[in-house]
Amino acid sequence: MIRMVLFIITLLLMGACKEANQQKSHHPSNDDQFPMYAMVIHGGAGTILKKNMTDEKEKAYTNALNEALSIGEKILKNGGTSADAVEKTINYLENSPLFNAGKGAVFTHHETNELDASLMYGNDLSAGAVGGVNTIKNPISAARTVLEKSEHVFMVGKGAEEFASLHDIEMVDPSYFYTERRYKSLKRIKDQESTELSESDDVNKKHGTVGAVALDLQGNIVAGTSTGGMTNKKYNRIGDSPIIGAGTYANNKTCGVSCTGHGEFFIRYAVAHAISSAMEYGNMNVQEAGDLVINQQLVEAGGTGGAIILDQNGNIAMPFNTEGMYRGYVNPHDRVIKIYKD
């Protein structure tokens, strides 16, 4: 009898350990005093090494990520919607020259800026996206307008700009997006005789994108992503960021996802949707699903990048297979900002 009791206790302890291991994700406890809301953001992934980062530059990125989280958290904890939190947070990141989105967008081969963005609501799977625009100050706001005020999901180029203008989205002259830093990056690449960069130049080893996923007090998840794309891109190339299921996905039943990485791989492997599917059909938590897709499937395929993931219980994962990823999250109990690998 004693042996049987000890055996049962052992099984219970093993089960508890397994459950703890499965919850590698950042899981905030919830109680009546702290209604659950959460937000997770990213500002791009790639060869981001501390040895290459000055203290001043690191502080600038940390402060920007911190301010972005504060914008979203203020909306969420005051009962605002996850849609407002995601849009306003990404607006801030788009307005910062630090990130490859909006004001800080990289240059195309023809020395222009072509911006992409998408937004998705987890409660009804509605979505909106714009691609290849160069006169819309905040593409994520245009994406939301497509979602809410049209029967379409994806608009590109001049048509997307016309639609945005008709709905009072702020428009700017293309010169607004010029930054000396991004222009010099383009020149360095174009000066290379080969199409491949030297090992000392990491311009294209960084996947510049910004994204946010939020859970509001009503239990709704919204995900959004915005980018300037790849430096020196040609032929109006569009990556994964504005493509629903590739760079952005949200479903209240599973999670919200925003990705950053080598877009061609994220499109081919429908990365954002694959993470959701791993949770829905594979009964995985956010960390397990993220590790499977980002750190196994993508790695095996040769794709690089990362993702931020948030489920309806406030569980958060931020997997990436590069040297670093600008990232952070906030909930009623915790605030975390990271840049490098742990």
The other form holds:
Protein chains: 2
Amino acid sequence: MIRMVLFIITLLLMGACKEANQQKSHHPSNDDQFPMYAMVIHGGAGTILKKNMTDEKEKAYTNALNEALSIGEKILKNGGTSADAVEKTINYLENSPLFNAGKGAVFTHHETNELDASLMYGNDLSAGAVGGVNTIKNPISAARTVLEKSEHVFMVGKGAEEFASLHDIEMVDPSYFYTERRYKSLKRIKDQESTELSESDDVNKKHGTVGAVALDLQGNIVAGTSTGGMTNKKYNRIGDSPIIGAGTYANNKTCGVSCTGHGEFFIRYAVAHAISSAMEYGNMNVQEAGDLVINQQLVEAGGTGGAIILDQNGNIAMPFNTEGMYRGYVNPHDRVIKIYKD
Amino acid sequence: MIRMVLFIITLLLMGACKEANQQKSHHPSNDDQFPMYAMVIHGGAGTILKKNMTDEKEKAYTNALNEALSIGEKILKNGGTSADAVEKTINYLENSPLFNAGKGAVFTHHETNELDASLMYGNDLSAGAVGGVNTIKNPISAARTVLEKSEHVFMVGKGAEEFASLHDIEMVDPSYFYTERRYKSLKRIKDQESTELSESDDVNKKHGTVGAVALDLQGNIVAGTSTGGMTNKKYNRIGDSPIIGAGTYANNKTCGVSCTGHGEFFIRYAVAHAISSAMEYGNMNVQEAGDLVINQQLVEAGGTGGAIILDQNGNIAMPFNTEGMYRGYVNPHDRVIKIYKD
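What would the structure be for the form predicted together with another copy of the chain, rather than the form predicted alone?
Below is the entire complex, every chain and molecule, led by the chain shown above.
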């Protein structure tokens, strides 16, 4: 009889325990505000310190991030899709020479540019990516075309360019990606005969990459990432940005993620998918999942970088383990732009 | 006082509950046999039916799988590393014309061959991969060289070939990969003007790819995958095989995984990492994690294929959602080769 009572108590307590765990889960806020829209963006992470920044440069980055947020916000507010918001926002960042993506892409060892991008839809887990392209003006738009117009997920090099050119994607001469600033960076690094992760701005070592994650009024999450890779890279190296699961992931059930950082670590730790998995199986919210992967697992491994994360209730996290990360978000209640640590 | 007693009972029961959960976890058997070695391999999954198989062909595949297992077994039994076991076993499968990897690679639309491979070490999560190469005899060995001799994880095309050639990897003329059988498959498919996933053997549609996961006496897990891709593919499409997290993953804490199947689905579901995550965060064992991803998530999405999974206690699962999968495993107690469903 006592055993029976204990057994019943056990069952009751196990139920209570499970419920407590679920309350710790994904949606600590905004539950009452659904449907809502939200977008979070990044423009790279790294050794970005206030003391090394000029007012002029800080203003240029802040203005660019603000403008990018406005592009996505306008689309989302008017009932547009998160796919449009992410693509158009990233197009703007790709067209800016400030960021290591599109126009501002860094140079490879062979003085060429090799751009990567990926995009994923959280409603059906469809995905598209291009790698190592240098005649596509906006790689994120090519990634979207792979997603929507092909049976494939990932195309690289000349094949990806051929596919894009057949689908009304704007093609450019490789010289479009020449910028004096990036070319000088390459020369400087070649003189030092070392490989440097993304851009070197004299004092600011940064992991250049841009990304956006958006939630639209229909409740769909889309995540996208675009990059110019690593200055002075050789051997057609591919980083995490075009790798679904590493640089980008989206699942309406969990979250959308876009990463920026030392790509090799982000691939090995499958960072974007790991954050989604920690929410799916580990019952964590966006902040807990992001901290676990970016601020624990990657820090222990020596992998630098950050991520932006957004769930279906509009909860946002922007964890990074570097000195700074160009980042910001917008929703019906807030607009935030940040560069340094809080 | 009653509340205090109830609180203490709660704590005790929560502890018991946690322990029960852990017992359900990764290591349901073999705990008493550690240290042990084990290796599991696959040679592709698909519509492989007994009724369509000749005795001769069945014998050829069985013999090849047996020989492959013996190569790895010999290395592991003698205290060799799981990295050596996986590389040498996959080399054998790559050199056999029976499988869609290495020598037996299928043809692209442009009548070329584009091979992919990846390798991952479970002790430190280091990884290497090559994609879209056609002058490297054994892509899995090139992937190992990327892992061990470079700071990068993933190289593609000419760059990957240049890197391999600088590191004593055996290079071949692209004509090495010509086999009449594969060329005829391409011609047949081109006549039908459709893209076919991997090989068409008249009656057997298969996802050709080879893979191995090994556990050595030091307790280290290594996983590797190698493929010739998809017959008649265009646009330098990259499948899941060279993508860490999609076709291959290894983590001593959870498991090693190598996949074979419709690559696009395996990328979108980050299948190899998802299986590892289900074990890490979801407290599942190899069979439960494999079934969740291969037989539930992929089946619901319409993605066909399979995976081999091995944990640090030597527990093995070989889930697949197709008619058959060339597969087998060996450990100090058992040697099993299978082709069809049980």
